[in-house]
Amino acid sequence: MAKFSLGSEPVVGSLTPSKKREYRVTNRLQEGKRPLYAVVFNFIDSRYFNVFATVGGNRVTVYQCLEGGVIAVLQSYIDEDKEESFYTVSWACNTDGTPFAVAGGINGIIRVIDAGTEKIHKSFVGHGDSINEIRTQPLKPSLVVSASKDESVRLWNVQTGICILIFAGAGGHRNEVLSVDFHPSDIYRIASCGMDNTVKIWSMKEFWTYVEKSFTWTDLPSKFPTKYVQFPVFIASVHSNYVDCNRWLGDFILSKSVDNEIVLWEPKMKEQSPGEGTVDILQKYPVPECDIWFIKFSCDFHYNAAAIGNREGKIYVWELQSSPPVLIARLSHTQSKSPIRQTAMSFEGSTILSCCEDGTIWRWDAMATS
């Protein structure tokens, strides 16, 4: 495990406003009955940066922000098994660029769905549980991850359908995965958190080859030859609770537990003894009434702003390249009282959307300064 190195003290955001943008809520539908658990835009191609996704019950629905506040819905893909409940949502695509919607929840089946013929591309059956988060690799993004309550993290090939390395075993988390996310720049890196309370870096560079092999496989998925990685490179406790989210932000990881924070904190590894090393923690960005789990935050596409909503309906976002922590703005509306489960920021962070507790979906947009 990694301890902590004693020195210099965390640096704590204060929680007034810098009122450095005002925004204001442009929309707010109600998408359906049930609780809306994550809402993503496509950062994977800039064709549609404007084009985003909710998840909520059985249904995957797609949306597009337009001038003046408008968001027109696009499509809507409904599983077949009324049971389904996504929990999770990503934006990806084949190498030909067609992009996908891939969706996951507590029936543990992954749905690739084509989002030019809103039709099922390939469904992924492995996961033992359901499915709490699914995140797309920004440099190759036919590649996504998968993190599951059977204590697992999968990688796999959206294209070829092809399950290539799990992330479980010896080193393992020991409890629900709950978030995972590529590092940005360092393709053979992930970061992995959940209900075990720790955050686990991984590398994929020793078997980069089978990723590779993921691509030119033409035997049946099944008779690819999976690998287990059992063995994190980087072990942290960070929190003493669950961990639901966790971003790379550069070579940093910022994670949140259910303490109505936000922690930002370096890894300082030992390159002799894998797994093992200390903590450096850098920043915190208090988020109150942030206390149940299953918030997740979200940044714009350059990771300068980071926004988070609360059980009480309420949106901090706060500047992430400053420091000491700066809040930008606090949002909030009088008739947004239930949870905020995911915000997503657009490409530039003009534009933020929350998915809520009672279905509905909330679109703040930045005033323009005078």
Contents of the next structure:
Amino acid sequence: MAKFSLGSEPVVGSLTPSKKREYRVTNRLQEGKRPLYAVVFNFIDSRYFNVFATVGGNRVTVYQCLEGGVIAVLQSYIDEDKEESFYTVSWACNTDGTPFAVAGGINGIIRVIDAGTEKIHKSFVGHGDSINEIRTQPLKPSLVVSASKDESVRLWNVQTGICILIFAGAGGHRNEVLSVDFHPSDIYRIASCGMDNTVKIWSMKEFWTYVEKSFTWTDLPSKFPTKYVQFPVFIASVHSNYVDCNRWLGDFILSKSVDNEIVLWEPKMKEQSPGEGTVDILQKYPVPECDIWFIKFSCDFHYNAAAIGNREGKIYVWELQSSPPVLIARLSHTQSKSPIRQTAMSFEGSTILSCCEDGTIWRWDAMATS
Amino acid sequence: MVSKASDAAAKFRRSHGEQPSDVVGTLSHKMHQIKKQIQAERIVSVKEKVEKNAKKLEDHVLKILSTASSSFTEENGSARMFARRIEHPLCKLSGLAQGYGDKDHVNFHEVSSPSSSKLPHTEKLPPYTTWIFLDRNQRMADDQSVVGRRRIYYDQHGSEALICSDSEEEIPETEEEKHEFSPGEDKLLSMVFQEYGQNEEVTKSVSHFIGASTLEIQDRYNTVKEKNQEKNDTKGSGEFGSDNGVWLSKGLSAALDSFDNLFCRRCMMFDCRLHGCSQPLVFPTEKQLYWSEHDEDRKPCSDHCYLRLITGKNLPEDPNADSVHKMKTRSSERESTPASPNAEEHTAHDVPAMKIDHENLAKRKAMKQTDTEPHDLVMVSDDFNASCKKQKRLAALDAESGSTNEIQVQDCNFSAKSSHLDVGLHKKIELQIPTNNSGSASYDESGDIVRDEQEDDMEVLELKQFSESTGQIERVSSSSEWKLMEKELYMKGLEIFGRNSCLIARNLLSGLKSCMEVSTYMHEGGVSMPHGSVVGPSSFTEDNGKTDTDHTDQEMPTKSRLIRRRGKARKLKYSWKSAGHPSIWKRIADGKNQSCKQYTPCGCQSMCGKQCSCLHNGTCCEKYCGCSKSCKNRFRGCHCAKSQCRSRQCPCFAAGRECDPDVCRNCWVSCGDGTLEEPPRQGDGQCGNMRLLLRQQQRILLAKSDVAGWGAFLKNSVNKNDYLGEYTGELISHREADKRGKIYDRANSSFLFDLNDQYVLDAYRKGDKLKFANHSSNPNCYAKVMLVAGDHRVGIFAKEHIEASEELFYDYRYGPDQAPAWARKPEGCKRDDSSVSQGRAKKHQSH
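Same protein, different condition: the form predicted alone was shown, now please give the form predicted together with its partner chain.
Shown next: the complete complex, the earlier chain at its head.
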């Protein structure tokens, strides 16, 4: 572990649960036998805040969380290609508000599913290898960004089916990209991380005209002048192993590797020389037994808390924006033993879902403290 | 792991407190106190930062929320299905509202939806890594090296990430790790040293405390102190007034430094990615003659042109001519040879260019020693130097043409337009006649004598001329001072344009000096120049770049030289154990197993001797070398008749080179048919061996291979030996290629291509479509490394007639036991796809 010199030590959270909230299992589903890699609430459309989607194997399933621990199955999709194994799913929508579930996996094809008609809207072929994460721009929910094993990050317009930008090349990632995220307010900015142990911050400011053009493009999508963004504005070496999840927390970045912790750090860019800069590691959120890769954390809508599962089926819920960090709760159940690949926190953070290697989905609800 | 920051701090304190500190107890105590304080401050500052960020984020989230809730108020038709599902879900799976306890058994619901929608099958692409198109090779950027870096792999079939710290030599040489001081440590340093003084003991204990060497501590403290002082200073005095004339006072060489560093003289462009920046500068021995016009033919360039001055006032030219005349008559008094002071218009290039051979060089060195004498001598010896050169040229002339002394002297008079230089010249000539026969030793001696004699005369003359010129020349703009930069620009102008003040003023000094000023300055030149190097403009015009190089040598600040050397990309040579490539890559054996040698221009002056780097490396000298065209090591190109350069009869072709219109006699480039659509087609007598140079490639298409993975296809049909395109990529060293090869072997896909003894092409992340051409043992194409304008490039050529839209194959020519498994199979396949499809076993836990 990196040594910190005097005056720049991070503030490390204590693992003693604060008991601020108590979560209990209220439901448990078994969705086939194949591992589930992603679960995500729809934060794009306020009408559907309690709707979530899961992916695993060649299946995409849409559920709704109801009162009393009830989960309703809304839709289910199966890829005709049995070889497909979805790794990620994200909610997006058309400009008219039609909800889309955007999924991708080992085949490298991004499936845009129109939940309004229960039909495939578009399939994006272009990535040269499997897709590890898809995220949606919350301010413009028809833009999604995908991270792939082919070492690139790509920006797509789900409405018109256009690949707008490719973030790769001379300054790009040197191994699989595992995670990517949009900045909450700076619409031009994304952060990506991957197997080359780095986190890279990219800006599409200079290419924004292409983004705008993508909305009005009427010709064939393949004829769109897709641009390469070859140089990130910032490269951070915060971790010394695979970085498998990163999220913006305001202007700071939360990222995790296989070191049993989530790290909060501030990128300090040098205005004059893009690509360079320093990192100020501010806080650490320990997560025991979290040393395998492809475990992703999730935040509630307001970024008040983050939930992350571990290799042994336990979940740690951290208060993100307090200093020092406070462990809100540690969720465990004797039957939950399988590695948790991803969690999903509901809008208020009162419900936490986890999807596991063994194909189960667990629902945890915050109990009213008596 | 369970530790708050404060806990950690406490622990730290304790462990330190237990250490027996033999230094002053109070010091140690104090340091801990400071440390505690700094750490506390840090915690507060982190808290502040996080809180500030949280506040900002709150606003952002509100914005997102409004986006999420406002934009779609009405349920539209297309989304009806979703709303209906919400009302009538496929099924409802009840839970337990109050939740299960930790140990309670949780029943689970099997989710088996009877009606699931099908996502129609979509053909997936063959795998590839995102790559950037290159139309010419690029040298690897330093930060792209994988050498010495730890890489982590995961086993496709096995379990988890395994660390490959990459074998024996791979362990990066851990140089003494430099301690990076944090602001906190800086604070501690200054606080401790201010209180306890900067003695050894204190330093020692501080270094122990922080974990840096005492030397580092001291250095750091000094810089911190300076910084603090600076801060105080700037606070007091404010900012410096910006002087916009600053750059003018800087030397030209300083300004040219970035040009020299960034401009590629081989590709004639800035920021050349092939040859890199900070190339060693090579000054060609043979300079192109500058363009000149005769005065009479010239039209005045502007209102301030000196030509107007001549026609109008007839002033500045006259006094000069006067002085020259006087000088000449004076010198001719001494000499028996009559000098004819006419023909002012004669310029240097009227005299045929002559080379200065080694003998002369040696002599010149001897003369140069006089440069070290006191200042008043410098001028003289420099003049002397120049004239000496002239003399040498004349000597050569003498030897060759056997012309009379008279002619020589006349020549001299023509060329030496102004100033006292003439005297030296004449003297030299006088002297040179005997030396020419007697050899260099006696020459040197006599040269010394003459120099001594000369001094007196010269000084007198100088004074005289000076007074004359100051007296007579009407100073058009005497007020305008010549800044260092302007002077040097002027000197460069002389090199480029000769004594043409119009061109100099317009091209180099526009906005700074008018033509008239330049002209005036030119005629005063020899006197007012502070520089030793100013030999009088005329000498520049004559010695064919020889003084030019000297000149640069003298003026180049040594500092910038050093920087350049340090900045040179990387040592090109290294000892590579050529025991065979451990990993797989493509190569062209061409029957013999020799790889070509990388060409680097030599900086030899005139002829290449034993020191020549080209000779040393076993390459020919090329047009980019410093040596002259008659260098014995030069490749002389071919003399083939029209379009005969496509067989081994052409010496270029036979040597694996493309013809070069600059070098070969009959190989030329036509300008096409006027349309910019296509490069000119070959034929029409045009040389057929310049196709890489002219990029006369075929259209290549990329598509799914009929064999495996991706393949390259041809759009139009071609004939045997037609050029299809270039295989481009990153130029990496063999060592780098060894490392990358290992990585690529794991992915079972390699785009490495042996280029020459120094470089391997890697098309993995940068290249062109031809990198996707598959291997075949019965191919329809072949690859060939060609030397194109000094660079090795890989051309892909048709081995036979190929029909349109056929797939392209060529033999990768793996070494005998390097062929990967797939290459031994009847058909090539780039990746073993079947292994990938077995799910993500790799993400499982490692234990």
